[in-house]
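Next up is one chain by itself, shown in structure tokens, the form predicted alone.
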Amino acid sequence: MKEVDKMRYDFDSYLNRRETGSSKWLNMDSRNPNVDRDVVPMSVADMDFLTCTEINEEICNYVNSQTLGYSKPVDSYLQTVVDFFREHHNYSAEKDWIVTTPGIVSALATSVNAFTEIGDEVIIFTPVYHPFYEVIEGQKRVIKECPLIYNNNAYSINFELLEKLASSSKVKMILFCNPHNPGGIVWSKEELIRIEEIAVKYDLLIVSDEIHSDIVFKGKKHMVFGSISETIGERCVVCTAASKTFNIAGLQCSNIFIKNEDLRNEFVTANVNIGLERANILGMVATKAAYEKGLNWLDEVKTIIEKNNNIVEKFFNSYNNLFKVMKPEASFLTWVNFENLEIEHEEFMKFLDIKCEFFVNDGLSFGENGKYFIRINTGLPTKKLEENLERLKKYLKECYNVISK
């Protein structure tokens, strides 16, 4: 990775995003209407860095030279996506496996709709990204939680429980987060193979959300679930997007790899039946530009995020085990346990919002076993991150006499 002081791109500047309807900024204002106007929130998982200039240029070129009518993914777009995954993830896919959608959450919902029936059961590993719960329960399917084992400030999969759950004839699917959100875990090949073995044994479909797979640290290697074997490739829906990696989520474009033709046709039909079509045209323009021209930006943003992650880790570790930081192996999200503070959950979250103006995600939104956690988005200029942490430090001392070493 590049040295921070030799950056080609600007990761120090940021924009006030209230007037654009940013979910993250509006959520901050709703939680504390009196928040200082210079505070940058660290909750919803998009980044507050300026967009990659090459992506901006391609969007402008398209808008200035084309109309914005109904558009489908063209061959050159699909080839770019296939090439990116072959080169960066060693995933040998075909263009006709790709179904574009407006987002991964909609693809998760479509998968539950298309491949299960009302009353069927779906396994999820908790804590996990909250839409996993919503797309199952909202379609009258039944959640079967397989809680991750939390030990030595790390998560592992309870394979004994997974197999027990999978053996039920009512279970039809596993919704999987790879890498894991909120834990930032890059699952190993051995873990994926074990899940595959259980899925094949009990005839389960795997739907794998891999939106956080491009920003990976510490020599870890992401493995696309569908690449584990030919067998799992035929019973796997791999959900991908450039949206987190290049901070273009507002353009609503995801690429869903479905190798099995019958499953792919069922997926497309389920979308057609609810009037959900292809991805946004500008999203496809931006994704193509990102994969072809944005790799230098990606290299640099990974450097900044890793720097920010280290700052967060050092900050919380200075509190003598009152906080436990699960250092992320992927993405710009850091999972922090505050149980040893012995402050009630609701009190602490209110303290963060109102007193500290330190806006993060409440771990409870990821499931009951996330109750004494917060998820911190480190995708913001380092200076603004440090300002947020300094306010937290000040008020921990002032309100609770909690002092760093």
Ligand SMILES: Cc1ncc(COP(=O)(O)O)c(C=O)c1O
The other form holds:
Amino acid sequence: MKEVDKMRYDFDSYLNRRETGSSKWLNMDSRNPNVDRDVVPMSVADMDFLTCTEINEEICNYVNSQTLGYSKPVDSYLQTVVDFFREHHNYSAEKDWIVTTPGIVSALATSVNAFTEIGDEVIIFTPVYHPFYEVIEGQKRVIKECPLIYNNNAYSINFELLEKLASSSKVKMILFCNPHNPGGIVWSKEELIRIEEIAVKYDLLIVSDEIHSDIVFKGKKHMVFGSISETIGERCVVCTAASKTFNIAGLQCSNIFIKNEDLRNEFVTANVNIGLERANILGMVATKAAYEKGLNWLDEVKTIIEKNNNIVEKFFNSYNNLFKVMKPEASFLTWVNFENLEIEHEEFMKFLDIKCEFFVNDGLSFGENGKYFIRINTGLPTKKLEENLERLKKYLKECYNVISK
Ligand SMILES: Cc1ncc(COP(=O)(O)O)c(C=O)c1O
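Show the form predicted in complex with this ligand, please, because up to now only the form predicted alone has appeared in this conversation.
The next block holds the full complex; its first chain is the one shown before.
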């Protein structure tokens, strides 16, 4: 990774995204209509950095020279995706395993629809990204929570409980977040193997959401679930996208790897049945450009995010154990516990929104065991992050007499 002062790309400028309907910015305004116009929010997981110039160029070239009609992924696109995963994740997939969808959440929903029946049970490890709940319950399946064990400010999987849940004949699927949002955990090969063993023993399908797998920090290595073994490759749906990594989520394009042909056909049929068989042409153009030409940008954005993550960690650690920061191993999301502050959850959230203009995700949106947590999106210019932290520091002192070291 590069040193910050030798950056080739601009990670200091940012745009006012109100007028373009940014979910994150509109959410900020609805939470606090009087918010200072200069504040950059830190909630919804996209980044407030300018898009990689090479991606912009490819989109412009395409728009200037082509039509925007109905499109399917062409061979060169699929080859680029396969090459990227072979090179960066040591995952040897074939082009025809890929199904392109408008997003990861839609792929999770389609998987639940295609591979389970109404009333079936699906295991999730909580706390977890909130659509995991919605795609299961919204389709009248039953959530079986396997809460992560929170110990020493880290999460681990409760394998004893997992096996107990998996042994029910009603359980058909594990919906897995790999790396984990909100904890930023890069699961180890050993952990994946233990999950695999349970899935094989009880004949479960694994749907692995790997949207956060490209931004992984030093010393950690992401393992694609489908690459763990031949057996799991056959019972696994691997959901990937360049959207989170390269900040192009608005272009709605994801690549779902399904090795087993029968499963793949069932997935495609379920998508077609609800009119979802198309891919966004500009999403494919951007994804191809990202994987082929965006690697320098990716290298630099990782450096900035790691720097921002360290600033957040240092800030909260200066409060003498009142906050506990789960050091992210992946992605631009930091999970912070504030239980020791002894301020009620709802009161603290209101304090952050209204007084501090410090807009983050409420931990409770990730499940009941997200109580007394917040999730901070660190994908914003360092200066704006520091301003947000300064405001928090000021009002912690002013309103609660909570002072850093
Ligand atoms: C774990 C996870 N999966 C999926 C998504 C969203 O994916 P998409 O926009 O492609 O539906 C997010 C976005 O924050 C996420 O964190």
